[in-house]
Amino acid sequence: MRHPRSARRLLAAAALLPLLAVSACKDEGGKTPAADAATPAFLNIDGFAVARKATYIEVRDGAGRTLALVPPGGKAPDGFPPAMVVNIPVKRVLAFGAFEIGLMRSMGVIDSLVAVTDPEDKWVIPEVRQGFAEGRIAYVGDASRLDYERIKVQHPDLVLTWDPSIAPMMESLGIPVVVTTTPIANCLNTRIRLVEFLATFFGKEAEAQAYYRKVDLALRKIREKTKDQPKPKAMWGDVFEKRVLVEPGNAWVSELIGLAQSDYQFKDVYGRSCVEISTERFIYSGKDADIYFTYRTPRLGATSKASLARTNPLIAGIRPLGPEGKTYAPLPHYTQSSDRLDEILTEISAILHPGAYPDYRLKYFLELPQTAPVPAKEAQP
């Protein structure tokens, strides 16, 4: 399921968006990259795969498409059309998602970014804003209304996208496409380890493993810190004009909440990120929930519990919008901070268990007051 453009703008939080031995979603063989300092000859991450051949690297993206990556001095195999062959390391990238751009930043290759599908005023990542100012990065249209002429001007070597439907047109232009999402929501392991898959295109495997180890350590600390804490009930989603969308039980959000010794109210719901459910189910799950994470930022109306209740009168009675519960909204830079995923996961744990993090100060989410509006604050990632 892919959401209408208006809903996608409201659902930026779902981009996070991306466990190790404690995860139910593991790579083939149950091994982690941190277990071996050498670059593995074969990598399988919940549908994403990398196989190193004699003269090239074969990869499978989230849509099951196979591409050949050719390093300097390598040779592309027979049978691959030109648009399925990528010369690596790539130097010029069009990226649809902020999550992937954050991972590029974590690997030190964000200077490869030359085109995006959000306008300049939506970005807070310093390198992206600088790229716009210097004319190196261009806005090439909304994801549903791409400007293909502008894309050709930017000469990307590669397109990173969540939308497989754009592949035929891009490939007709001779631009290889890699789909970075899967038909179902990413589990926590996949969310974290997508960086390893992307690292193959940039020759940054060591940087990817360092990122993985950093997030791995954060998750281990979360599990230890929360092991003796009470179990709050949490929900993540929102009610829009015509649809009710939530993070399903197979998504990284649910796994993290479970890892942090908490109960997720939609753990029995299965599907891709931002799956649609009935209003009745949302209200039912909200009656005894303790904590509610909305998709809406303060800019999109999440300034207080009362403002959310006015926007969605049907959910006004859920417990987190009353005085006994708590409601949190993502700040504008949240979806553009995947290079700091360890901090984001720790913050979610601190929200679930404030007693385990007595001195923690929120950086990526805002706790909504009952009535008084709260101004949106942006921080540089």
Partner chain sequence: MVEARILIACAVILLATALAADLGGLSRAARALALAGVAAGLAYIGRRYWLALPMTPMFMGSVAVPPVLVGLGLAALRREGVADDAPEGRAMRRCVLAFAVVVGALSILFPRDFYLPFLKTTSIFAQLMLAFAVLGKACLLIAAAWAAAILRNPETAAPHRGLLHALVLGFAFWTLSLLSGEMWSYRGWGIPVVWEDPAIIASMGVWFFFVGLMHLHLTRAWTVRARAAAMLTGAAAVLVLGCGPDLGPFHPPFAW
Given for the second form:
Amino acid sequence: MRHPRSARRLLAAAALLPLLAVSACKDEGGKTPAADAATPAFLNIDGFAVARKATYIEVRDGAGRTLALVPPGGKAPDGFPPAMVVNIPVKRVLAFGAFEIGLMRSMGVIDSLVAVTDPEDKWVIPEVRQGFAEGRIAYVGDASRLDYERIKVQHPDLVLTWDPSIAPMMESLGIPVVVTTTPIANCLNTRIRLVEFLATFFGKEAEAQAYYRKVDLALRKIREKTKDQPKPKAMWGDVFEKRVLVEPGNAWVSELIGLAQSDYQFKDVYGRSCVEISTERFIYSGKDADIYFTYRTPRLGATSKASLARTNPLIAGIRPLGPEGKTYAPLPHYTQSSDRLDEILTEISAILHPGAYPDYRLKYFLELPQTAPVPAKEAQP
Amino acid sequence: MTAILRRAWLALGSIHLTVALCLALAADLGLGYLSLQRGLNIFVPMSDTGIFPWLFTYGLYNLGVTAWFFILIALLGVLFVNTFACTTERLIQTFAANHRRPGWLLKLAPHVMHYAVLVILAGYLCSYVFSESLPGRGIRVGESMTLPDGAEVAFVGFAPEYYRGDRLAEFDTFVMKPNARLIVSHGDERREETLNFNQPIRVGSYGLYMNDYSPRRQKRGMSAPNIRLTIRRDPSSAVYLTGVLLFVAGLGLYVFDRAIKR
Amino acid sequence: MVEARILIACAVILLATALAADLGGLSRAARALALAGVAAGLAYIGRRYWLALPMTPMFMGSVAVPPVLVGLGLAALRREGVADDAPEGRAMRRCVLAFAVVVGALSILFPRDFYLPFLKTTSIFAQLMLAFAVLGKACLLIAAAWAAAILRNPETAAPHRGLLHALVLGFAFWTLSLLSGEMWSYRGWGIPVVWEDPAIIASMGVWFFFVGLMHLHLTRAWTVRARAAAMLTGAAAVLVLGCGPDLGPFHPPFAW
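Right, the form predicted on its own is done; let's see the coordinates for the form predicted together with the partner chain.
Time for the whole complex; same chain goes first.
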């Protein structure tokens, strides 16, 4: 080599550059006045982010849209169209998803809910039912056919949705939209920390921290309880008219099953929640699975293993649908109980390891019998 | 002073440094491959925020997953300088030795490729610094949206093309090509465009890229017909696309030169 | 998909038998078996394309390599005029067959063919990206096979020519694959690089490794043996970073 020393020096300098950059940035981040231990200058939860600036908070939602949150006394920053500026704390919310409504309940701000996209009879959350009864909460139409006149009457400050396509219309009404889902399935960390993102809109960071700690404690207990348990094999998904949809390996259920000392059959699959895979793979993975979680509720036909096999003859041969395996269906209130995520996670763990949770009574899932009990009328001769 | 500068120039252009940098880059990208398994979503916002804001926020916040990227930037920076010095030095030598011989242009092929790599790298950097991105936009049928430069885009409807044949049962009745019909009004101009995956449309200085559409199947769908898109303005795209063309031209010249030699 | 899996299993079994026959000194039988393996492998590729078109079949970057590698490897031997029974020819041929069997066996034992193709892969650039990547991997593994022949007998000229030719060609294909990926990224997402795809990052790693190796070869900076050994390391880079991202978890073969 002709210039080995110079080359080495250059490489050393190159290696130092990132370190310099890192130290420089740390200083800058520390100067943000709004930051403290509970509300860090920058918070990143998977696709969501919260960056606290001097006079406002910049958030990035699940679709990658950037909004400015302006606290009382703050000033709306330049460069944000009016519909991308949210005055916080928000007082009137239209929420599409039950998960977000559960999180609002956990933060004690469910009183802010003024509109939903499911009719009254679908709701089991007491505050929502009461809100309907008092006329405070309104059904503003199905997500695919929104009643904009009704929305105008409800006058929400913010829309929490999974559907970015409503944004142009909402923005023309002057209502900011936040997308609460990401194109890729939420991991366990995102599932339990999404509340921290939402808390920024309500100024409920402390409550969000309490929620996080509660769920985190439940996860620690799960890890402890299932430490020496045998490893069952679990799968989560369903077949809808030739389409096989499963929870991928990057989804929170997969991580939870792994954390609870169990094997998730689709842990190598990557993608969005309800990702589509080939039928062959589903059947292959079902051959030696012990436990199967279906997406269907009893209302959608998951009343027994036999009924699932009848609906989807393709998957009738998977082990959990036979007498040797177990199949579980979510109960209708499962999706509306995100404020009790700790209990849901514990219940899934109890399903995987019944031996570690003696006398546990299921609250959110139903273990399907081999055949549905015959309705009383038909049983009579 | 001139001698010191000359020595520094040669040291910067050392081919041994090139080899060392390339091997270091390979190792770093190998590390990046492993790191990415733990945090794919962290890199997604980079295209929207720009590279430097991203480095100072997402990059630092997730340093365990992104450290390789900091090292990559530094290594690419040094490689850029090294390639420029090395190629320029050799180009001068090659030109001096060959410019009176027939077919001397073919001798420049490797240098064309090297400069093309520099153009591509510069284009990438400019793209991640100067582009403007509005991700996560959506629009429902019958509605319209306004772009930052005032252009109006109305979504008229789909002219879908469905999956044909029965090779994959899962794609039965599937919309393979939605052909989303958009009416674009920009100043006095009004025209109809068709938007599809991999078929962006230009509206002024903005590009509209389709991310998703619904419904995906014939006569089905939970939500109203809609498209989801990213709107981007990237003046630097011309730079890196020029680099790509330059590289392909250089590669063609090089292969041609080798073929003649045989 | 079951028929496709049978085809690739047949291809790998035929190539493994060809390798065994070659090691046993039955070079004519080895050639015939290898050609049959190539035919079965190409039929597999055709079947996967037939199923996926107009989309690109998913995760083909590893499983499609063996037939292309052996086909191009045999053609390279003929092109360089190396006799079947010459020591360098034997070394190169056996190395190519061994690489093909390793990649094929890994692809069967660690399949990742259960994803349905996705719509954005209808782009011609996605198709080119895959095709060039497979050709690039095959050529670079052929260059490594020539390197093995050089290590065995550094005096003969043909392996040196063959190595440089395969290296240049492999590098060119690999580059074109990356550039096609860039064009696809630009047309599909409006960005120059989709950083969040680990396979792209791994491909870039392999590209830089071979940029370094190309410079070593073109400048003759190291000894012949050292360069040949580095080329064999390049084969490891291709196998780990080039083929690795296309492999899934272990599945017993024929259990579908």
